[in-house]
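The form predicted on its own is given below as one chain in structure tokens.
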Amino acid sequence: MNAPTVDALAATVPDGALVALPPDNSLPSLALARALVRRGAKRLRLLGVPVSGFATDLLIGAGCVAEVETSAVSLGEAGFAPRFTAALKAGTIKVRDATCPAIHSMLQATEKGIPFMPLRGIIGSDILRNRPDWRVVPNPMGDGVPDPIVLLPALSPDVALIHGAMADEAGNVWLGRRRECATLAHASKRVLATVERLVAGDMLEDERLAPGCISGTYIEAVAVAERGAWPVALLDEYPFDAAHLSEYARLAKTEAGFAEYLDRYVLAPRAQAAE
């Protein structure tokens, strides 16, 4: 089975695209994030599904990002996301505040083919003041008693970047128990996936594997990238690299340190060869 390279996939992501990334605990493709840095992507609009992590901070630091829509940006136990924090303070990126349920609801609306999704839990939150696209209306199914509800517009990312354990000859990608990525795949216009390995056959024909698959119907292209989620974890394949994340958090506190990190781990020939 022949597959494109990671850098070839990254080359198909246009500048200015709305790029969706799962959180660090739910299979983002760090391999594709690094490839986007190498190709010099510009003006990307990132969507955290529903929170943003290492890949988002890396892309912001490299100057690839104009806007972020997310419910949080964090490196988890490694602390705050330093390049996001610096860019926010400098005013070089725009942030669209959201909540975890809101992001999932907007993606579900697209998945279901409807123009909006109602949500109640954010009534009374200050976030509504900063989201004019989220409309508070009377409950149309109510009985006359005041009952406001928020309508969230359907959201369809231009491209989603995910990393799975394996893909098969039919283009199916196995993500195990991370089924939230299925909604992301269904709602996105394109899905680019990296995987640890390619396998023969059709996993949808295997009762044990089929529940953990995203159908190849939703996957545009797959590239092999061993340890393509690193330094975050991949299911039972490998754990978070806590030491590396701590090193990144330390270096990325300054522009000089971040540039050193890029040279060592993203732009270096060995990084390109590994992906």
Given for the second form:
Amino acid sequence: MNAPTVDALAATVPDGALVALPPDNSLPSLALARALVRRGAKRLRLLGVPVSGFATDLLIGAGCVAEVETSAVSLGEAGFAPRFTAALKAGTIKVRDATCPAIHSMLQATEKGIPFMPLRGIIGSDILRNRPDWRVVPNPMGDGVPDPIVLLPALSPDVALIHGAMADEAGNVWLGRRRECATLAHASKRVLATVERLVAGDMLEDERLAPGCISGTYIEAVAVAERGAWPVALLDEYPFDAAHLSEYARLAKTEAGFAEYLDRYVLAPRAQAAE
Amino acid sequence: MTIKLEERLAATLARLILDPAAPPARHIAVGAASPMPAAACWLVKKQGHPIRLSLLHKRSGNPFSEGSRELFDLTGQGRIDLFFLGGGQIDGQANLNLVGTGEWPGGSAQGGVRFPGSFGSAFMYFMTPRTILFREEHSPRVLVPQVDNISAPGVSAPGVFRRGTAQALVTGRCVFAFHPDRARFSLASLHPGETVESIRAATGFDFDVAEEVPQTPDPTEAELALLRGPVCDEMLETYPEFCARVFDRKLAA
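Show the same protein again, this time as the form predicted together with its partner chain rather than the form predicted on its own.
After this comes the whole thing, all chains and molecules, with the earlier chain placed first.
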């Protein structure tokens, strides 16, 4: 197999695209996020599935982002996301707040090819007041008693960026039980994946591997990026690098510190060679 | 050995989980970065109560096979009996603000502070039969007359589908019980060193007070032994800093 490079994949993501990223515990491709910073992507609209983490803060800090739709942005135990917070204060990004199951449901609507999904809860939350695209209707299947319910429009990201453990010759990507990435892949117009390694054969022919796969049907391209989820964890292959996240959180408090971080870990030739 | 505040809070949360007046807790979910609710749940389990615990954001392993939406699907189905929520602001009607202060969405150029965001609260608070609110900081900054922004409302209009709401609010100073019928908290117990007056001074919202307000009981010797032993064993991997600070235990290298 002749796989493209990570930077070649990033070059295919247009400015202004709606780019979906899983959060830190759910296999975002940090390798692709770093490559988007290197290519100087602009005006991206990021979708947190269903929340946002390190990759989102990195892209915001690098000036790649115009808008974020998410249910929360956080660095977990390393605290609030510093570049997100600063950009919001400076008014350079827009945030569209959601709630976790709403983002899952909007993607599931696209997965099923239907225009909307209903969801319980939310009524009385200011999230709803700030989402003119979400509607409240009387339950049409109810028995006449008042039963308002929220309808959420189908949502289809332009590109999803995920990192799996491996890809095979048929283009399937294995990422185990992180099935929210499968829903995301089904709902996205394009999926760009990075993986640790390529394997021979077709994993869908293996009963034990098939349930953890995203079928190649949904995957546009795969690049090999060893440790491509770092500094976040990859399943049981490598753990979350808490020390690195703490270093990032400390540096990214200031614009100068963030620039230093980018120089050291994202823009440096060494980082490029690793990816 | 003196009783640490964290141990008192964990034991207090455990008693609320076991409250016989509340709907049964067979399956409890605990969110990310919640060491004290997690300790309380483990305490209940180590006391021998048959509960299923789904701890989100364990560093290794995972209670789900269908991805991160399974928690919400389980909750929608009515299979999660109890959840814990907090808030950057909590008001006297048990409204939660996890978004931020100032103009929506918080922390804009016009002022205020942005919190991380609402997570699943706008769904979980409605769809779980009961929620225990936990926020260690008990100050007028957190416990406000009215939240600036509502991530999840404490009570809903008639006709809005809702399985439950807050059972109680536990802070570093006291326990409040919540009464959805009148959308008000009442002071349920005082932690050591607190008085009704000190709670009033530290609380931005108005609340009901009975003639006699009991002290929050100390954890028993048996509870402390479980917390410092088998509960800590279960928590070491996910909450190493908490275990080192509270139980003086470190994960073996």
